[in-house]
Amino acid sequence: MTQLKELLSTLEHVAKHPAQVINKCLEDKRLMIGCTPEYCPEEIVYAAGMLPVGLWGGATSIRNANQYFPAFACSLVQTTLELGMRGVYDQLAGVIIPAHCDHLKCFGQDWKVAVPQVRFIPLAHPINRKLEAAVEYLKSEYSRIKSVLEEIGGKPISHQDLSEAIEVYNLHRKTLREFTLIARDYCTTITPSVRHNVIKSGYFMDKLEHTQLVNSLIGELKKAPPEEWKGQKVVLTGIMAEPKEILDMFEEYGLAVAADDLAQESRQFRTDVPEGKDPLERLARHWSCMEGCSLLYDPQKNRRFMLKTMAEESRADGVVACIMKFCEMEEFDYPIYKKTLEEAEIPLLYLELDLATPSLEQVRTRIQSFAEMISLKP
């Protein structure tokens, strides 16, 4: 039990204090590249010997970013730009910003002007991603990013470096998938906040080190029998379940996380990079293999069936949609999976989240009411 607590404490500390990890990289003279939501080719950064650092904004007030974004812009991009303008990310050698949505398209151009001291590395994914032409195009994008990172790092990135990085990341994905399955049997120990911290800490650590810690955590959990849970379990969907007070409310009202479909969490590791000879092509094909995200072109909207299956297989009592305020991509998907879940008689809670100006008491009321409602479900 002591070892388990130490592992959880270490991962929580990293998730809450990423600056200390970054400072260690500075001491070791290891370059760092910021990776903004949602899908950056971190393997190329890792292959360059650099540390990919996840940039997902944070709970902070907006003082500077409103010069570039209107009030109705997503708070994730607003707070990330705000932190950049305050100099929080000045230690980074560059930042990769994909252009998945209208806000991210603006974000990249705004970053170039507002945070000129941190090099902007643009990335445009193909929309119709199932075409072979899309794979070839994305491969060319990744090749360009590889060239930029070689320029920044001052050394070439070999095919072997890329292949080894892919294997490190696929192992990390496999380990986190195993953790999320194990976690649902230990809901007393792995609370919603703890589960989140275990996953989030991986954005600020070397993936090999994080994999080792999570593997050790899994081993410690397996030493004890599954814990009895008298509360309810839910599936989370959306971009992210932050600010952290939201997850504390889940615990307060007896809600555990059975599974998730969050962009910040399971969407990042539920699909491995496929096998192949050309590592850049493997990474490009990975984009075409992903499913169930609002940013992925999917005319059939299969995410609704994925959510239904996820809730049923995890024996969840309901689904919680964590919708980032003004996130059009998630808002477009919501009515579609809402109908499917209603037809399957799976309770659904809509939470509107905002990192900059959170309405926590309103969220608290909704979570409490939902917890009471599903507890009465036969």
Second form
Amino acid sequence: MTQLKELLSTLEHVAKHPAQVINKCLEDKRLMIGCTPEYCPEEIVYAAGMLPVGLWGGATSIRNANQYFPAFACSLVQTTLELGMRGVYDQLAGVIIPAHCDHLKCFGQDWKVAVPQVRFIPLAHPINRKLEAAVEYLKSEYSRIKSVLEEIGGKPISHQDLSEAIEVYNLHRKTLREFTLIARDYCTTITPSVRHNVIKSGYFMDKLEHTQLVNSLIGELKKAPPEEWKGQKVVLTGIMAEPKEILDMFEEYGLAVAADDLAQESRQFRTDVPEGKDPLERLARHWSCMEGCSLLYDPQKNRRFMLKTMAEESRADGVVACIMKFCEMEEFDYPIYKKTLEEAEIPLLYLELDLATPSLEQVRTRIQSFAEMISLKP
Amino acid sequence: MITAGVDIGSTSSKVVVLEDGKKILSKVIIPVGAGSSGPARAFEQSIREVNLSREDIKRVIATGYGRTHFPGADQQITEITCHARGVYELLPGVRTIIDIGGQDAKAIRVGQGGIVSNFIMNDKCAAGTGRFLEVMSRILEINIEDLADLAALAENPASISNTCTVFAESEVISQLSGGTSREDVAAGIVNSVVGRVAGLVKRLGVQSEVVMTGGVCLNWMIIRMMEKELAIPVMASPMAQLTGALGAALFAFESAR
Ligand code: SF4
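And the form predicted in complex with its partner chain, for comparison with the form predicted on its own?
All chains and molecules follow, beginning with the one already shown.
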């Protein structure tokens, strides 16, 4: 039990105080590369011997970034740029910014001028991702990023480095998948915010070390029998479930997380990098293999069926759509899966979230009403 | 057994004191809400009127925007759940509730046994809320209660934006200074709120019977326009802004039993 508490507190500490981990990295003279949402080839950074650090914005008010962004840019890009402009990321040797959506496209361009001290490494994924030409194109993008990282690090990145990094990452993915499965049987210990912190801490740690800690956590959890849960369980979908207060509200109103379909959480680790000979090609093919995210071109919109299956298999009482305010990508998908879930009589809550100016009282009313609704459901 | 429901809205505080989940002993409305002395005063008054003290009340449930800050409550339940419960008691055939509050609007689907089966909330902007009507009435220099009667005299209702209160405010001022009659502007204001809220209800799906709750349902013009917009009869809750407090008092009775 003590061991379990220690593990949870270590992971929570990392999730809440990434600066301390980063300072340690600086002491060790290990270079760090920022990886912004939603999908970056972290394995290449890792293969270069550097630490990939996830930059997913934060709860801060906007004072500088509005010089570059209109008010209707999502708070994920706005707060990340704001923190960059305030010098919070000055220790990074570079930042990879993909261009999944219109906001991210502007974000990369803005970063170049607004945060010139941290090198901007652009990345454009192919949209029509199932074509062989898309794999070839993305491989060339990754190859360019590899060259930039070689230049920054002053040493070449070998095939073996890349293959080893992929193994480390696939093992990490497998471990987090196992954790999310186990977590649903221990809802009292693994509260929504604990679950989030366990996953989030991985953005600031060496993946090997994080894998070990999460593995130990799984071992400790399994020592006790599954916990009885008297409240309700929900599936979270969307980009991310922050600001953190909302997860505390879930807990307050007796909602546990049965499974998630969040870009910051399970979408990162539910699909392994496929096998193959050429590591860069494997990484590029990964993009073609992933499914069920608003940022992945999917003319069949299979996400709706994935969500329905996820809710049914995890025996969730409902689904909560955590929609980042002004995120068109998620907004486009919403009516499609809403219809499917409604047909399956799975309750759905639309929760609009904003990292910079959260109106938490309204969010509270929504969460509490939803919790009351599903708990009273005949 | 005596129970009470305290509904603390953004602009008013409402209390219903109930005996055995059936008989209303007292009901009080004080026109100041969350963050003011209103909730405490309304509660005090409601029990004083029937010569009771706090100890006589078996259970108190707070609801509404200020529900989490009412120290006298045994439990908090949201206004969404409480309005559904209150309406079910008064009008059991209702499937759709439209609640226009001081600073938000809600469309609620009532399922079996008065339990909420879905809801949509609009809280992005004061447009489509009681606050909007209040601001506009002030510009027209009338009491909010007189807005419906003024709007009824309109010949050519003005067109007023329903996306933003601030823009609508300057629109109203320029319409008035451009010579549009106060009656036409008043009708435009009512239309604006109805258009915005009807959109919310349509998103939820209109199902008969439809009722409006909250203080705004006292505005008969809004009810009439809403009926037109939704093409379905719309009733006003017999307990108007007290519906949520009634629901809370009923929940208090059911949970204390
Ligand atoms: S949250 Fe949505 S809008 Fe913002 S960066 Fe991600 S995909 Fe783009």
